[in-house]
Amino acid sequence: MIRKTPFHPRTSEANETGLWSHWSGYLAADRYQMSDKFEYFAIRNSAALFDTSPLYKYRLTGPDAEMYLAGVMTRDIRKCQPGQAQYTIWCDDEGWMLEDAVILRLSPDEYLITTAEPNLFYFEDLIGRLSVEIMDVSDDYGALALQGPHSRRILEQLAPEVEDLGYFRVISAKVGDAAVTISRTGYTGDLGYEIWVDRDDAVQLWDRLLETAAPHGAVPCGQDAVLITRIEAGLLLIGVDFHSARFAWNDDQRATPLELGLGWMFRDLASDDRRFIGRPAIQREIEERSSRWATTGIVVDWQDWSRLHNERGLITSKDHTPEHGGMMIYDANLERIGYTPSFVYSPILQRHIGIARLRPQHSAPGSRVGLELSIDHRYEVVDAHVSKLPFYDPPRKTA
């Protein structure tokens, strides 16, 4: 059964292309206009509205909710105070990554977790004797992401409290007659907000936001545009940059947080007294420096890219459609040293960039590598160099 988000009465009217994908069983617009690049530049230069309702939403309540999350999540939820949000992950006993999420701490004993995959039964199975209640509220709320440099000035016209809302902070507000929860978070690497609203008030919220945003050149945007921005921002995508260890067949399909570039979550591990799931394995990996991979960025040499195409009598390819797959990476001796699960031509950076998984000894920024691509059904290797992530990180995102 194909489901529709609470905003579907409006998204279906706005979708001029009729292009939809299935996202967790819901219809999700790929693009609303013929050019997804138009929607992409709205995100980067003005603002865009993205329907994120298909994300799973879980409400955790109870006096032991903090204790429960402290034992499940790798980041210390105790440092996340009411009115704050936290990007976090959870692992299995062997330290393999299961999934990531954003947690909103709404009050001392109340949390809202958004995930890409269903996790209700997994979370429930870990409660034990703790006084915690987990409710699946996925169908109760619609969720919108308003992203881009004009997002603050748009939203503060409807909810003045947003003017002083800090990065990864959360507030309750009203937009018209609709009660909403607003967090300064997003998946584009830009200034942006995510808004949760009761499904019965969803259409009202959409109308008020677009009416206010229109003078700023803001438009609805689909998945195609957002998937470009998330690579520029160096943000991981489950099923592409990593796979949940729950569904992996072998260790090549698994990854640890350290191998995924999330080692920053464990900088204070020495002073952290929690016994969270996977801690012994993660601590051992840190001490033994046994990570198989390092996740970093890769930037292609544009002159060499052009040369390879021109020698074949071709116009240089600058396709901004994300490539989700395994483009191989080689060292100077043409030994395979990694691959790029995510690759794209960035319209704003005007460079071919990718999120790369490399052997640690080859992952230093500036290291020269070769990226394999296919031209006229022939494998070629183009010059590239290793780069830090993110590629795009404007100061306004956190200012």
The other form holds:
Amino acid sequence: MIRKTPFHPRTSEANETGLWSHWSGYLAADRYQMSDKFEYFAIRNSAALFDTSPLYKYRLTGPDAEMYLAGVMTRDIRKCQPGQAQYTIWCDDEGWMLEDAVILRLSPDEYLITTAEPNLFYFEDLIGRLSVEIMDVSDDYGALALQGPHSRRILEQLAPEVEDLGYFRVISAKVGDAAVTISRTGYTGDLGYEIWVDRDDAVQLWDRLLETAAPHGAVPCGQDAVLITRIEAGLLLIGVDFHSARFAWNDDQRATPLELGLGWMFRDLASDDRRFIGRPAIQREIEERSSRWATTGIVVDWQDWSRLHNERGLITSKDHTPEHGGMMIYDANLERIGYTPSFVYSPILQRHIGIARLRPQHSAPGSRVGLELSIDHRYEVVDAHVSKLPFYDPPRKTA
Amino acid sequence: MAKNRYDAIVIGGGHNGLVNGAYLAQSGVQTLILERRHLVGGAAITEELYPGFQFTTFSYALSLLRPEIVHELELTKHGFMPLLMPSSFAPTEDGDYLLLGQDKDENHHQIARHSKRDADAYDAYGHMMEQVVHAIRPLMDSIPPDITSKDPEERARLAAMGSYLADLPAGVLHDLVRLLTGSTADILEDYFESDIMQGWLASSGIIGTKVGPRSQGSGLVLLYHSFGEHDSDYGAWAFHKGGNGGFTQVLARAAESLGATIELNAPVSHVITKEGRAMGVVLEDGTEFQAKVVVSALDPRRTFTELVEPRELPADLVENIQRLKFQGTSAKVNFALDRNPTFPALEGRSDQYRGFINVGPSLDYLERAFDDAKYGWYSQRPYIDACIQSNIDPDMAPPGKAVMSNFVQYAPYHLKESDWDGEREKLGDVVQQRLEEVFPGFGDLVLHREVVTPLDIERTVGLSEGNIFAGEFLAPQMFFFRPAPGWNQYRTPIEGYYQCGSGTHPGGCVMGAPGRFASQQILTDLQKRNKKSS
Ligand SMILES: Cc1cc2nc3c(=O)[nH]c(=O)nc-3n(C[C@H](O)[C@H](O)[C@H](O)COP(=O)(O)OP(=O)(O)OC[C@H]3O[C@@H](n4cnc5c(N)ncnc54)[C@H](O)[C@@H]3O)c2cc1C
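Output block for the form predicted together with its partner chain, input the form predicted alone:
Now the full complex is given, and it begins with the chain already shown.
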């Protein structure tokens, strides 16, 4: 039997479409209303409530927790003070990326981590003699994301502390009687928060949030809408933009953080004295500039896109449903130079955009490339150019 | 402060003036846009008329804006945000309703509640309209040929247009002619049998024009309003973030960032001409600005008979302009509401308010509303295109409150027995009364009311006789003939004097095409002139 998140009594009432996906073994709404685009615009213009409970959740505690994370995680957890959150990744010995996650540091010795895939076996095996306890608390909590420009105004009515909560900061608060952990994080690239709540208090939190949020035009939103925003925000999705090297069969399926556009994590590597997993390999890759790929954005030339459709007598397609595939990318000589694991028409940018994996020499912003698509079962190559990620980055996200 | 000499001056900061000025500036032409009022936007403005409530005083929804403009002027960088309307709602006379949304199959079942036949016909009708729109789009999206010209190039364009039309599938061409010449009712009755489908769709055939759904020629109005799109969804409508005034603010930012100067509170008295050439303009306070290119973004009556001396123009042109039909028939009644109104059959719900609310439940209803106008009076049971924009854009009203725009027909500019200063609030009462029928208890929710008559549109925006499109959508006033035969290519008989308002091709609506085409024409002429002088 498929599992249901702690919010299911409410999400099932709210879901008018009956469309659900299975996400990590849980039912997750694709969309609540007939229009996913309406939910999308709620994220970008008012606020939307997204049930993220299916993510795996771990609690790390103990006096050596910091030392442990400093050795396992690629970014330096010591820079993440209590009350802060950090987006981080972990790699294998050869510097291949395993996964990414957000860590919340609640106190000097207590952390919460959400991951897309199960990791208890992997994490526990690395504890060794350190004094750290890792608990899989996935079933104990419900998690909700409240995302969008109105999210602060809404949440601060329930938890006034939120007013001053900075980007990637965490606090404990109370909403009604429910104890919650609130972080200013999210997967939409907008102003937004994520809220952890005891599973028994989940429905109560949902009700309070929605009651407060509704006058602001906020609505529950499903995965379809969030998956558009994450491409606009240039945020990677496991299983789409990369795969965990733990389960890869060959190096084509593996990628390094540098190849995935996460090179910014290593800006301070010289002054970082940690021996974290994968460091020698990553350092070598930096020194030898041996990355095989660069991850960047591509933006399709709108005139060429229209031309190709017009020539076939078709209405130009502008579909905001993400394509998680791998459309091929070519250079001017029609040599294959990469592909787009994620591609979508962005309603707010009014452009077709893609997260692209390109050979590094072709990845400078502004470089011209050709993207292969099929129109009426014919292959065509449409003009596009390389652009920086994120595509959409409103100041309010961090303000 | 603006300097006194520019390459180009645009008179009027409505959306077309802004588009025109932005394109000129983008091509390196030093451009000054002069706007009479304290804000740009013309008919497309948003004002906080009651604290916390953003009113779209006149124009309220976006559909026909040409997508090229969004790209070419990079409007998304300046905040362009068309918020899709996910629903369309049409109450019937007996308290039932039609509620359509984004799901085609769900729509089928919604229509089938009223007529199973209509549910299938809707797909057929939709496909017919899309094909016609798609077919004549290239004609709408380019500068039309000058049918009066003997110039071989113009003749060749005319011939090319003929071949293009002849190459269309015969059925599409036939449907096109039916739409261009027939009545909205004739076309809809071919497809639909239920009152609510007929009434709901027919409303697009009467907007802004003094025709009823049974008037021949209303098909053209219907077709015109189908030209819009959002994200390639033909016929889709959106509310721009912050209303249509939010959109014109985006345009103003784009124009300024491209180098155009916008001067507010700068009413132009007239264009300075010398030996048949435009030399600049004079403001009402006597200030002069010089430029070799002067563009009027006002309606044709003002462009040809007020800003310049009609005596300087060919008599046939003046005569054609004097004959242009304006006869505004639309009004607005806008409300600040304490909350969303209640529709009894959907009590407790508000998702039906996320798009247009069509109060016009049958062809007969619309035609009767028109009957009043025929005899010089406003409709006693008017057609209302309502929308409660705060449901889509919560920033338009304080949390939990609502702001409502009501576009009303018919309200003829010329009243037989009275005048609009005397009838304004009575019109407001008629509309409010009608809304009370649909939403019982409506009156108790009203915090503030704004009534905008055709006279107010004329006074405030400058649109002659309050015609919302700067000249009605009638066949003799379109395409080759907009605004007059021989002058449909944005030029005027005065060298260096151009027109770019909604009175030029393709026409009114927040579309931007006139402003864009005019800029192309001006830039071509400037290039020619520069070549000659070098
Ligand atoms: C009530 C109403 C509702 C409408 N609803 C819609 C809708 O929902 N959707 C839609 O697409 N279209 C709608 N329309 C039509 C659309 O808004 C207009 O066709 C369009 O905005 C006209 O734009 P424009 O730039 O051509 O002219 P205008 O907007 O008329 O701009 C002309 C500008 O010139 C200025 N001006 C006038 N005289 C002078 C002078 N002497 N010197 C300097 N400046 C001067 C005016 O102040 C004004 O700013 C509506 C129109 C009205 C009136």
